[in-house]
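Next up: just one chain, as structure tokens, the form predicted alone.
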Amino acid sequence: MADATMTEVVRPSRLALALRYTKRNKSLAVGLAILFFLIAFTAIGFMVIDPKHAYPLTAAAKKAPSLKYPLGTDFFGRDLLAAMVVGMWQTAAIGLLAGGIGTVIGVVLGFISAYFGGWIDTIIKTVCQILTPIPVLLIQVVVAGTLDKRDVTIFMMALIIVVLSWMGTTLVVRSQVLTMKERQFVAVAKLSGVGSMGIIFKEIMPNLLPFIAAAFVVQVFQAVFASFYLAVLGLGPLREPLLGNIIWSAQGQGAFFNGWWWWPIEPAIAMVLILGSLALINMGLDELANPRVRKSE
């Protein structure tokens, strides 16, 4: 009797399946390879330049790009390759900050709201549907208004645009939930004697993890937009050379109008860098996170 063959059956490994997803899923794939040349620019930037020339007085002011100023200078003597890189990070900081805030506290209140429901439900449901139709830039231009500028710092400035940015994932993780928690895997859950925390933390959670990406996601990009526009209008710490702040100086100085140009075209280029790769990959982020789009294999 001849020998049987089994064939064993290789399974490709996690890197593997995640390089085949990306290659379907285009915008996801753009998204992060944008994100990736920004970081890279980022860290590689910081090994090369010193980040005291990216404020004012630290280098030949007016010049246009060249190689000793690769980005050239601006009106105040900063050398703007510097400016970038320490703008870009922080830029960075403030939206992953106020982001990583408003996302906890939506996601927190979101299953408060959903798994508990009664009394806390109505309570937590009604105060975000009276603030979400509020217009966040009108808050956030008057508060950061009403602030003295030389006390505006880049945490300040973070907590700022989170005041009014948490609702959208409060509710969008309250209705997830809501499905969640009557689905039979979390019955059986309560069967076999499962606590309300061991539910929602080993039950409900991992199947929402795609979804709280997505709403991390929008939160840093809206958190980056808005620390745009208050920076464009001279409402952030005004020193530090934040992108929109970068704007607003060369506004104010007539870049454009003095031939200045490259003053206020490289940080706009760095803003719709940024915001493009975050729109992509919350595109990317919301098919893998909705079966109705997910793309097959």
Contents of the next structure:
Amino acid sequence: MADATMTEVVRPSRLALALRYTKRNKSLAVGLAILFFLIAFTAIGFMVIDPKHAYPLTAAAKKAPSLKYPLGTDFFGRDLLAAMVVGMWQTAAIGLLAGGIGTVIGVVLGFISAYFGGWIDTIIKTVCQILTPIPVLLIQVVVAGTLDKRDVTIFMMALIIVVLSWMGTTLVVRSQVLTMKERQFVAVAKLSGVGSMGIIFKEIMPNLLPFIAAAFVVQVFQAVFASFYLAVLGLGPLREPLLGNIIWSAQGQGAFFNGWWWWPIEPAIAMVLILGSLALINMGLDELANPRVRKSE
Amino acid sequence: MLRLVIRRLLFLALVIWSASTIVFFIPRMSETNAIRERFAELARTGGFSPTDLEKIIESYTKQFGLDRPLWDQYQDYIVSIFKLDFGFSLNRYPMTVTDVIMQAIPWTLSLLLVTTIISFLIGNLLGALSAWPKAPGWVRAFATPFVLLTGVPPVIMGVLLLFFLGFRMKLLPLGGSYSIGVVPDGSWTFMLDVLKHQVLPALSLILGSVGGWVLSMRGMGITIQGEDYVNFAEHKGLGAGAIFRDYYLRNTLLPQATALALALGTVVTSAIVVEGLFGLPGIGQALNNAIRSNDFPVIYGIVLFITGAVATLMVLMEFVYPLLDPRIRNE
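Previous: the form predicted alone; requested now: the form predicted in complex with the partner chain:
Complete assembly follows, chain above in first position.
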């Protein structure tokens, strides 16, 4: 700092700064690296494979990994490489869709609840409190179990998950807006005649963005998790090569008993990578949003 | 105190009522008819004529009271839920849903209790030690791999363990509740065999959840280190063991117990899915079989039973807090 007056300070470029930050925030860096790897796998995969081979009766059955089928094939004659590429894409689609809708619902309800207060706040808060102890997955089991399994699509799966997964975000946003509402910059804006909408979108929203980003990652994580559990229970769209579905059908056919080890192990590893990267990114964002736990270089 | 008890009980009733109402209305909003679905499947495999099928469906609809007004059905339903009466299983008729649950619950309960206690104890101890500057280096190194496991759900841990310990090294059985060929007679060899089949599911549940405890406990341990009372205790010349036990662990007991109560729902659902994966005869398999055979009363019964149990446990935990924390007791 003292040198600054003596010599010209060379400001590093934004990219260099971002790269240097990832050196300090290792969990964010590793999480993003895994995520990029997964995206690359899926993107390149779609160029190499034929998505048709992700469905039954399109390849020789029960083949161990080989040059022709790098990840092997399963009992039903699916090429598992194709299945993994398509399954990864579908998992991402469900996660982003359910996570996105859930975040929007949570943010809107949290805002309404905290900003307007009164009986609306009481209702929203009470509903959240009552729904929280109910194991969400079990209610999703009821919803998914009721539907005709032949009709369940990826989109429907995302909707099933959204129905009961907005409470966490609602409560987080509610508490943040409650504290922000009392800050001085909001009071100043109010005194200078800014309307409700102006205060919400110009004053509070920008300050809330890091929290919303973190909430979104949590929502995506939970959506991927929930869709995986439902699929492992055999409640997903059974035709689709969702990662959970692959494990479900492998267990149903006794894959380990019959020596087809590659069949359940590949979706399991993919799932570890997906959930692991999301968990690491979430930890990293926590560090970004909460300077108190930030580390020095 | 009495007012608090009444308020919590009312809250509990409200939770169970909401869950029951959701479970009552969702299936009735959808187009699919549970009974038709079930018997259409039987007809495909068993092969009886379509007219017989219609008759059977009609008589069952009457039997289950599905032809009465919705409001009447709802009233009877809510009353029966609080009496723990979930009706009959379609697949295993004349067994009631309660019978099915009662048959499965000892397995699930023992697995859950053992794994939750072990992972809670190991996780908290490791977490506390890893945040403690005086702990030996190898203990801290030991905690890191567990933290990396936080993102891995128990089911996936189960698949990975099945592969390494069961399939590759052939140390443990690949699934089921006991080996084929062993007579289930309550002898020592049989008991040992059953126990051996429980090791992998238990291990996947423990490894899948221990990281979470390590992580939260470590965070708390680091905060406590900076507190004045810890500093004071050190200067007072208290031994390292006493500080660790009475200052570290004692102060983290309440938040960690709260976290356990909040995690109950996840813990139970994980156990159910893991049971299904390993084919253990618990609630998980009952649910799996019910889903595979469209046995709707069993699905709904299990969901309501678990919801009620989790909510009840959460409320009970709240009454344990005063025992853990004298500050709450005095209020």
